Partner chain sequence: MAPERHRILMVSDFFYPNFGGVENHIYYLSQCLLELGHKVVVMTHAYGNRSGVRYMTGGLKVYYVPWRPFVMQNTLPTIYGTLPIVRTILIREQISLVHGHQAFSTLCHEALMHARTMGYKVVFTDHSLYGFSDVGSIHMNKVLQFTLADVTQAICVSHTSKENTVLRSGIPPEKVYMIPNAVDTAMFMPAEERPGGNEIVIVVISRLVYRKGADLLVEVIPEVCQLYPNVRFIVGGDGPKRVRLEEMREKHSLQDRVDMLGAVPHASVRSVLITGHIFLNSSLTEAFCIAILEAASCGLLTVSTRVGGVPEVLPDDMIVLAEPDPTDMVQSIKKAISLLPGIDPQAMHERMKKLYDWHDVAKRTEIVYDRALKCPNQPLLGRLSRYLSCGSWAGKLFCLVMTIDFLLWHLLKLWQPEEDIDKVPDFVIPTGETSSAFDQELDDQSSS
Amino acid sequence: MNESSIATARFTYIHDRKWPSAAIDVHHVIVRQSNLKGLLVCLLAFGFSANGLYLFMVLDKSPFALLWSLLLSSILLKLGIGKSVLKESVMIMPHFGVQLETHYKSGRISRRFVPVSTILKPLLLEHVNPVTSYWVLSLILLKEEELTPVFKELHLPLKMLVPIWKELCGSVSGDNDSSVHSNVEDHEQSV
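Please supply the coordinates for the chain just given, on its own, in the form predicted on its own.
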């Protein structure tokens, strides 16, 4: 019944073993929510709606201005609030598989189970583009052409991904490759 956690400004990582056998590892990454973003999106949507209503009622413009502003407001609300992630979880069950979960603010939960027999290797990759770079934890799966990301929506710091990657490597291979783990720990200390 161990529990450890790491916190940053944007995320909180919790690793717990609350199951009776302590064989199942559950890794949660919780997004620290800021009410400021939701408030700004709502105020902007309200401003678009009020502007459309003003154009329609006071300036006697066509009703299409009101419809366009309401449509734009609803699209803005859907994009700004609709797909916000509350948390992502990885449940590692040795000899069975890995369950990946994403919990959204709307209440929707996306789950995917990956059997251990289809996992060839977990990878910890650095994704670099012209603007930024971040680390990605992915799985190489049997008979699939593309990598499967463990965290679909979040870009986590390396210090949160390494414990999950180590547990995935241990559950897939059945043992821990200490040379690989020491190389990653050396890289963590240099960063």
Second form
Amino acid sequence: MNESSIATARFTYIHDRKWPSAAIDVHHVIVRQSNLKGLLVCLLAFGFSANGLYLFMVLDKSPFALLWSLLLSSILLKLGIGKSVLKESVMIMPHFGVQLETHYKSGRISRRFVPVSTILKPLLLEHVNPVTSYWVLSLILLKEEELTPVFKELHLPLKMLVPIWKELCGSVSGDNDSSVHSNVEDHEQSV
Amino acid sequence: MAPERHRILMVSDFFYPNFGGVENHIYYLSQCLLELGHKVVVMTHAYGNRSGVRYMTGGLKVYYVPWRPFVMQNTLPTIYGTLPIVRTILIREQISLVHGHQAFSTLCHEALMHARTMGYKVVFTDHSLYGFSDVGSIHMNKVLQFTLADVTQAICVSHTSKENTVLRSGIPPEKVYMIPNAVDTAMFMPAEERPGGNEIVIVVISRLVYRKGADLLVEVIPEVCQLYPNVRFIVGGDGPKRVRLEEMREKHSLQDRVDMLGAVPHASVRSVLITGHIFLNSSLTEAFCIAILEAASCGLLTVSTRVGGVPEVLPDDMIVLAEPDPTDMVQSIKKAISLLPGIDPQAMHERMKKLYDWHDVAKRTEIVYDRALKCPNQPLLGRLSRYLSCGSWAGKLFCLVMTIDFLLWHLLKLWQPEEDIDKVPDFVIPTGETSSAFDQELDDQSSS
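Can I have the other form now, the form predicted together with the partner chain, not the form predicted on its own?
Time for the whole complex; same chain goes first.
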């Protein structure tokens, strides 16, 4: 079993190649929890909520002040602590397909299996939204208009996406070549 | 010594798929700078579904940032809202210099402000003339004063435009360079055979709005048609004043002598121009006027109003100037008709090739970039003193705005450190070995 890893401040990437003869390729990306950041965000959210409560209960201000404070605190908690994702995984099974998994802190696991015959091409794209731009690894699938992101929740650095993209390309192109060869052979036999 | 390779971010609300003088200027300048070996990235707002990263001819990368335009193609001004995306683009593309275009572009002003906050050198190009007395101009001039208070260098497209910009913004004139626009003479070529016969065709192609002098056309066309029975007009363009021209045509029964083409796509402008002998421009204000360059390149004699930077554009034997008055314009058209037999379209085209060339514009702009990058960096306090001179209360407000921007930038650095932003690999679109070249760049990037 071969294993390699890359770590950044926010993520740890582990590449695990199981059963060398079958060469199932597993790529895990684990979210590293930042305790200090989480604590600061909680303190700030607590401060807003306490301020709202003080305004409402002690100073007899309008309940809207409390509602706004609570709304602001919840937005802060959502943005600061982030989505409750533990890790995301990609399992590449050559000639079979790709399994995409997202593991949440609540224990929920979201899985999707993509047969290799439906994958037209894996792509590394630059995504732009109103506040930032980042790289995204996506799949173009047969009969689907929208791109399928490989990592649903996490925005990974390029150095973690590149090896996964290369493995996906190798797996897809190998299967596409063999399907082309088998089509050619079938055609020759029929002639 | 090898020339320094710059990494330029062009910013404006006005870019492809919109068509216009500013859009063309940014596109052609970017293409020529790419040919000179520089890296150019364009940042503009999204146009409908055209959102995200796109690549144009020559590998010109364009960020269509999904900020919706709210009025006249301008992004909604939020002052600090564009700071995160501007910072991200500057870091990931490893930009060395930011070049903003057009005083009316809110995205340009915000990007230049953020770039200065982050210590980048900025260059601003003003493409239009503005007034001094109406409410809109007063407001615009104050915004321009704010942006140009701390700009590294500025560029104007004519000497008149330079005077106008210096007076409006108070920028020292020694910081302002004059680099005219140019024309793609390969695209605008005269017809192989000039339109013959007794008929003289006068072409007008412009937006039919007040500032383009559409009201003057309403008075000039019937008079010229009466004086010269062999003159015909072709009017291309659309706008709110089109109705007035249609009414004039009906009133004077000129349906067979005045053709109204409606909006003419830019790709079709040449095909309209080569059907004519004279090009008529009736603008009430123009910083430069690329339209008369295009007409001259197609071999047409130009009749134009003497406004703004127009007198600087063409040699005296290629243009007849008139005051923006119907009587004077009619006299100038008479003079132009008398000069027509002496006009050689091919010779005119060859002269235009030598006079105006986008490669020359790019080389001159490169000199401005070199000088901008040599300017010393100033700390925040030194820069704030420049804003204080903008006015008694405006100066203090500008200082406050810049200080808050500075603080927000530092907060953003804590929230999203520079190390977390991936640098984009540099690659030129190669011929042949596309995937191997890109793979090599990615490998280098991922191993660093």
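Throughout, rigid core stands for the largest set of C-alpha atoms superposing within 1.5 Å between the two forms. Quick caveat: nothing in here was measured; it's all calculated off a predicted structure. Residue numbers count along the first chain shown, from 1.
Engineer: Determine whether the C-alpha of residue 124 shifts by 2 Å or more between the two forms once the rigid core is superposed.
Structural biologist: For residue 124, whose C-alpha is compared between the two forms after core superposition, the shift is less than 2 Å.
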